[in-house]
Each structure stands twice: as structure tokens, then as C-alpha cells.
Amino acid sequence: MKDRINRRDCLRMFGYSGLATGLSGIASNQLFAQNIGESSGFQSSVIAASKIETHRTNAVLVNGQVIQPQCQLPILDKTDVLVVGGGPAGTVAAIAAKRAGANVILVERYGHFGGLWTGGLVLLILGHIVTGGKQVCQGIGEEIMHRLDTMDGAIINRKPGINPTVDAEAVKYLMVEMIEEAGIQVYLHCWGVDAIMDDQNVRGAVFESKSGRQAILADVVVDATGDGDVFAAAGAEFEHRSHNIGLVSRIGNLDRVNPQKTPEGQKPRRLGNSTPVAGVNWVNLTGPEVDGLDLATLTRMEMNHRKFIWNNMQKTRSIPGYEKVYLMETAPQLGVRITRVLNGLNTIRLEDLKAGTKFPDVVGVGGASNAEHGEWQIPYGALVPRKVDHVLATGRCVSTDIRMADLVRLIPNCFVTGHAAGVAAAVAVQDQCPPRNADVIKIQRILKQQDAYLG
């Protein structure tokens, strides 16, 4: 029998038997299900004593060089469509592929869905409307927004032609709900670290987690990592770019500000914008232009930004009338905007936006930041690598010229490319062909059936 010590045993050992009895009485009146909600108290068990990892394949030091030996990886799972990354693009891709009839696995490196939308606290939704206030982001992305409408405290400024703002926790909850409704297999806390290759064909991906290195096999992989981690590992051609890296924060008690106490000309800067939570703003931070793939740079940005945000808040609190304002949180995810961008069969270009180019393989339509221009089409070829097969890009790392990248990476446009990638992956699986040979007319038909707007 396993050794076991629960909270009552622990308290008894330390002489708090009376308190333990009281806690036990409270716990006995609570009903709970395994793994859901409240438990009866802290407890721990020994799963295995004196255990040694038996599947180790350690890197070894040979003549001053670190050598990684060849090893056989355990196969965690197999599926039709594997979506790597659970941000706005990846979540929509997984739901779209499942609704199109494919078996789907969604893998996310953090413990929540939404990517920078939630974990990065990028709460403003912009990029979905065009001149005249027309909304071009439809389909599953619009379904998410509509469902946020029905939730208390989930979204504000949800009006035609306006850029709304969401609550991150509401989005995290809703994405879990929609993924479970779709019946998608999920693995969280897994970091995609390699592509599984068969010649020029991607056959799955390797993941690193607390369970070690494991493989998931798939007929088609959708790279929704934001950084193109999978297609880069597979040898697909890409452009490496620098961009500004920031860190978003939330500040509270803005409803307790007394501006009458503030001397003229001393109103603080960087107070951000409203959120669905009263008195709470989200504050963006542009940050410097750096390489978001460089480990030392990421570390420096993280530390410098947190220091800057804290010190800036102390300056704000020193201003009369703003003493009660405080720093609620800094985002757990650093605001990396652009790193790798696929070199695809086609590219989203500013010239095509200006010319209003219509593509025969259109799989989505993007908008403007503040309705300052018209709609622009997304060609299917922007999701497809030039040579590597059985992998599709989606989100901010699809093929786009540098002048369009700041539109492509916006949340609604990530919805759109995610929707397209998910449907295309399902079609490729069903027709037993690589995504580059998938029937675009069939993809377009299913997208329209799923309420996507194609122009």
C-alpha cells in the first residue's frame, strides 16, 4: 500500500488535533468530484520510491563538444491534424478542423489558451473592420466574440465599427469550453521542439514536457506557434525578422483617482485603456526592436520591462490624487510580435491591399486597425511552404511582406488564417494529399459553410 499523509495526519503530528477535527467536520459536509473544484484538504502520496528515469539519453561531453545521442522516442498519440500552439489562430484552427471532420490534437506550451491575447494581456481587438465600419472577420472568430457578448464582464465596446476590449480570464474560460464542446484532444504544458520528417514530409512533432520528450504523429501539422517553430525545424524557408518586444500590464483602482488633488501639468502618462473590469486598465508597452529568437535578448527584455513597469507605477503613485492606483499584474508572456515569417507559395503584400487584388485561392479577408482602409484578401498559398509538405502555417508567421506584418499579426486576422488552415488541413487528410494539392474550391466551400467571409 502506498505511503500516504493527508492534511489531518499532518496537523495531528504537529499537535493540532482539535483544529484537524474541525477541518475534518467541514470537509465531510462538502461534496466534490475527482479533479474538479474543491478538495477535502491537502494530501500527498508516494507514487514510486527510489525511482530512476529509465529512458534517459543524456547528452555527453566528448572532447569538449556536447553530443546528443540518437534515441527512440515514445509515441504519445496519433491523429489526423496536429495543431501546435493554442493562441487565437491555433484554437480556431483546431475547432475548424474538427468541425470539418478530422480528428484533432491541440498542443499548447502554457497552461491556457489564447496566446498573447490572454497570456500576453493584449486585450484590444482590432483589425476586423474596414472603411465604412464593415466587419470582415467572421466565422469561428466572430462566434468567439458573439459568445463573449453573452458572458457577464467578458467584453466592452462591442459595437459595429468599434474595436472592443475583452477580459483575459473570460477568454481563457470560453476557449476551454469551445474546445471541449468540439471534442478536441488537448495536451497543455508541452513545448514543440522538433519536426518528425520523412524525406520532405512532416509526419508529426516532438514535444518536451515534464513527461520527457515524446512524439505525436499526424497526417498534417498546423504550425500555430507564432514563431514558425515547426516549419523551421522541418527545413522550410523563412525570413528572420526583428521587431519591438514589449510587456503588457494591468493597473487597478483607477476608479479611486481624485484628479482634483493633482497639480496642473502633473497628470501621469501610461495609464492605458479600459477593460471589462471596473477601475482596471491594460497598459501596452512597445519596447525596443530586437531579435525575438535570441535567448539572451528575451531574458534582458523580460527583466528590464518588469523593472520599468514597477518603477513607473511608483512614480504614478507619488502624484497627488493617484496614491491608490496600483500594479495588478504584469503579463506572464513577453510581447514578442514578429520573429520567423514563412516564405510561402504566395505572399500577402501591401501592393495587393492598395490594388484590391482578388485571389482565386482566397481563404480569408483581413481588415484595418481603425477602419482607415478597405479589405484585403489572404491567398491560400501564404499558408503553404514552398517545398516542405504536410505542414501549414497560420497566425503571425504566415507568408507576408514586412509592411503587412503588423496587420497580419492582429488577433482577428489570426482567427481568419487559423480558420483557413484548420479547414485546409482537414480537407488534405480526407483527400489523402499534401496541403499544397488540397482542393481549394472544397476548402472555400467548407469555410463558407462555417460562416467565414471570403469577399
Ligand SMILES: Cc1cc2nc3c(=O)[nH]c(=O)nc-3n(C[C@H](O)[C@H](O)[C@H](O)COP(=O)(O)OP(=O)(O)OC[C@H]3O[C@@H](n4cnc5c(N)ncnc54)[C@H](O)[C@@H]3O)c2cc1C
Contents of the next structure:
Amino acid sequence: MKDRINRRDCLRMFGYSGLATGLSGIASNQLFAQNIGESSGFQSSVIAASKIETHRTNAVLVNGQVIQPQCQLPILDKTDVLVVGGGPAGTVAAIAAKRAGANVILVERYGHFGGLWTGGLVLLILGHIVTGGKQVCQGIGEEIMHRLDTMDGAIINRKPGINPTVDAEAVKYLMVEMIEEAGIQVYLHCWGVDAIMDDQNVRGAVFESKSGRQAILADVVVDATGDGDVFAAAGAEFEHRSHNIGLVSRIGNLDRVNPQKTPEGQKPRRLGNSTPVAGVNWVNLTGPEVDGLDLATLTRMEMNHRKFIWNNMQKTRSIPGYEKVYLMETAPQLGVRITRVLNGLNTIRLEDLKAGTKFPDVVGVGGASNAEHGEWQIPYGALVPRKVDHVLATGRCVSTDIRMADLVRLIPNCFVTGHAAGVAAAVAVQDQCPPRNADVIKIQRILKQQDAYLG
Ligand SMILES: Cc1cc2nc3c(=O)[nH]c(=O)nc-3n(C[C@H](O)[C@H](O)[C@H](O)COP(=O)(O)OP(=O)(O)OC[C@H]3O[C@@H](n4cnc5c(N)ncnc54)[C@H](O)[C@@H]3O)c2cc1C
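Next up, the form predicted together with the ligand, please; the one we just looked at was the form predicted alone.
Complete assembly follows, chain above in first position.
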């Protein structure tokens, strides 16, 4: 069988041969570019003419029950530090661990980095400031912000005491750049589904991808999934919480609202919050309080929110003056705020924020969404599970009481716990000890060398 098609075949397939003859004077590339979109230069080859994936061990139906038989998994890779989840916390953790001297693998279920920050279109960076407008998120998180400053159209409102807003594509680009610069091994499109256990110790994780089920072995795993997928699989204790699940969207053409026609006159209503793109705002959606670990709920939220956002936009467009405003996109990633929260050796508590508690094992300092709170310290114990070892939590699933969770999960605070988890994991690897026994003084010293602020 002929396994390559040329441009003429391609035209015939798409029924464009007459058109091509008639337009023979036009350069063919131009023709394709103008008329058939991406159809120029296709190439496809047969990799194997007849293939059966024999390494699969299927689930089997036994007496009406589905049984997953035991099987040996291919080992995809081995490393010192394995970071699962490439959101704000995971990306920073991976860079920090690598800079601290560890070999690092970063695995992400989607095709880009940034987690809710990019895929969830959560563009506003809240929570890096405290009373007086002082910025407490420093280190790699601030380095990311600073690099966004230097990029065209990447960030706005970068002034002391103010919360900046980013462009998601700029962040996705920058994260690739920083991860490549650091020399981190990456696997995208790879979903962490299990922990590899040796007694109470995590020795790696199992992943599902288009290549099948594979294992990555590691000395320390950093769980940056936001939902504690790895520590839960390892049997670590956690609190299962519900929270509001929303869906962020972006709307365009706000610069084409006609104030001559709007009911509000010269001051049209505010629709969402501005972004680095002129005329484009991002719109938050709180959504109902539900369980973000429940498949049926997640499915319902995706469908209901998309219908709601579309219909809401149609209402807006029916208001005089707003006819040109349109829905650019709904976020590809649902806005799940909190699900599993680690029950750690220590916990970030509201009482400690109020009392200004200083922890001897401080590995970071958190801020708030406005300058009304003082700074609050993050103890290393909030990242460490009570029993299971060789795994650290970071980001929105670290150990925190329910009253602090809405501060702990803010993006800059996730940078901070990511930074701490990455350095701690590297120190544990270097000193060949479980992370719970890692030398906190050494972790603090390296964090400071990497420009982190510890109070
Ligand atoms: C609707 C909404 C509005 C918000 N508004 C703001 C705001 O205005 N300002 C602010 O600062 N914060 C805001 N937040 C909070 C903030 O966006 C998140 O808490 C923050 O992004 C959490 O970072 P993270 O790295 O811990 O997790 P995430 O951002 O969730 O990243 C986790 C990453 O892990 C990946 N992953 C998950 N499971 C697996 C798995 N099993 N295997 C492999 N990869 C996996 C995910 O794809 C993702 O990339 C908001 C959150 C929501 C939902």
C-alpha cells in the first residue's frame, strides 16, 4: 500500500483539483496557506504494518467483577527527585531541586506547564504581599515574575503592593524556557496513577500515557498534583475537603463597547478583570461547593459551567453597546480549588498567622491577597506526611487548616512551598536520608542562597 500522499493526492482527497488547475499561476505554498489551512506538506508513514501491544495485561471479567491482574511494569526512567505535577508549585520545585544539585524528572498530565495558572486561566497573582505592601514571595517565584517583566505583553500591574496579572501563553512559554535551561527531564501527557511502595517508603510513581502504564523510580517524590494524588496513593493521611469549583473564561472586544449606546453611559459596567491583552478580560467564576474528587461532579461542573458562561455572554451581547463583546475561551482546565489536604507533621494555622509564630523549621513565608495581614511562616512539617516517607507535598495540598487554605493555595504561596519542597527533596537525596530527617538548617541555607525569603 502506498503510505505517503503527495500534494496532488492531497488536493484530490479534498476535492480541490479543479481549483488547483484554475489557480496554477499562484505559488503552491501560498495556495495552501490561503485555501486549505494546514494541509500543505503532510507526511505520514507506516511505523509497523501489523502490531499487537503484547505488553498489556488486561483487566479481566471474573464472575461479573473486573480484576486487574498483577503484572511487571516497564521502568521508564530513574531519578533522584521526581516531581509529579507541573503547576506553579511543581515547576518551581523541579527548578529548585535541580539547582540544588539533584537529578530531576518533572511529569505533567497535560501538554503544558502552569497548572491552574495557565490551563485554568487564573491570571491574577494574589498573595505575595503583607502589611505595608512588602512582597514576601521571593526566590524562584519572583524570578519568574521578573522574567515575565522582560517579555512583551506578558504581565501588567507589576508595582509594589499591587497584584499583577499575566498572559497564560507567556507563562507557558517561560516555563518551558526555564525548565530547559535548568536541564530537567520532562514527561508530558503522563498521568500519575499510583505510588511505588517499599514498606512505608515511596520509591517512585506509576504513570499512564499513550505509551501504556510505566514506572519512574526516584529517591524522593514531590507531590505537586494539587490534589495529593501521589501521597493519597501511598497511603498518607489527608483531609478530604469540598470547595467551590468554578471555570474561568476570557472575553474579548471590551475596547469596542460603545458608551454612546450602553445603559450606563460613559462608564460601561466592569466585565471581569484586565489582562495584558488590550480589550481582553479574564472572568472568574466561584461555582458551587462540591467534591472535586468525584468524577460525576467534575463532569457536571464542566458541562454546566460552559453552558452558563455561554448563555451569560449572550445576555451581555443583547445589551445595547455590548454587541461586539464575545466569549474568547473557557479555560481548558476546570477550577478545582481544594480536594485532598495533607495531614502533615505540622500544619499552617490561622492562630499562628494571628500570633506571628516563628517556626525553627521555617522554609517559606506566605502573604495575602491584600496588605491587611502580616506575614506568616510555613514550617517544613507542613510538607511532610505523618507516616509515609520519601514523599513531600507542595502547593495547594500542603497541610493547612481550613481557615488558612484560601491563602495557602494562592499562586505565590504555591511558588514558596514549591521552592521549599524542591530544595528539601534535593537535600534528602544528597544526605541519603528520608525527607522527614533532612537537615533543616541546610535546607534553609540553600533556600536563602536561591534568594528565598524566610522572614
Ligand atoms: C477558579 C479559581 C480562581 C483562582 N483565583 C486565584 C487568584 O486570583 N489568584 C491566585 O493567586 N490564586 C488563585 N487561585 C488559586 C491558584 O490558581 C491555585 O491554588 C494554584 O494554581 C495551585 O497551584 P499548584 O501548583 O498547587 O496546583 P495546580 O495549579 O492545580 O497544578 C497542579 C498540576 O499538576 C498536574 N496534575 C494533577 N494531577 C496529576 C497527576 N495525577 N499526574 C500528573 N500531573 C498531574 C495538573 O495538570 C497541574 O498542571 C484560583 C483557583 C481557582 C480554581
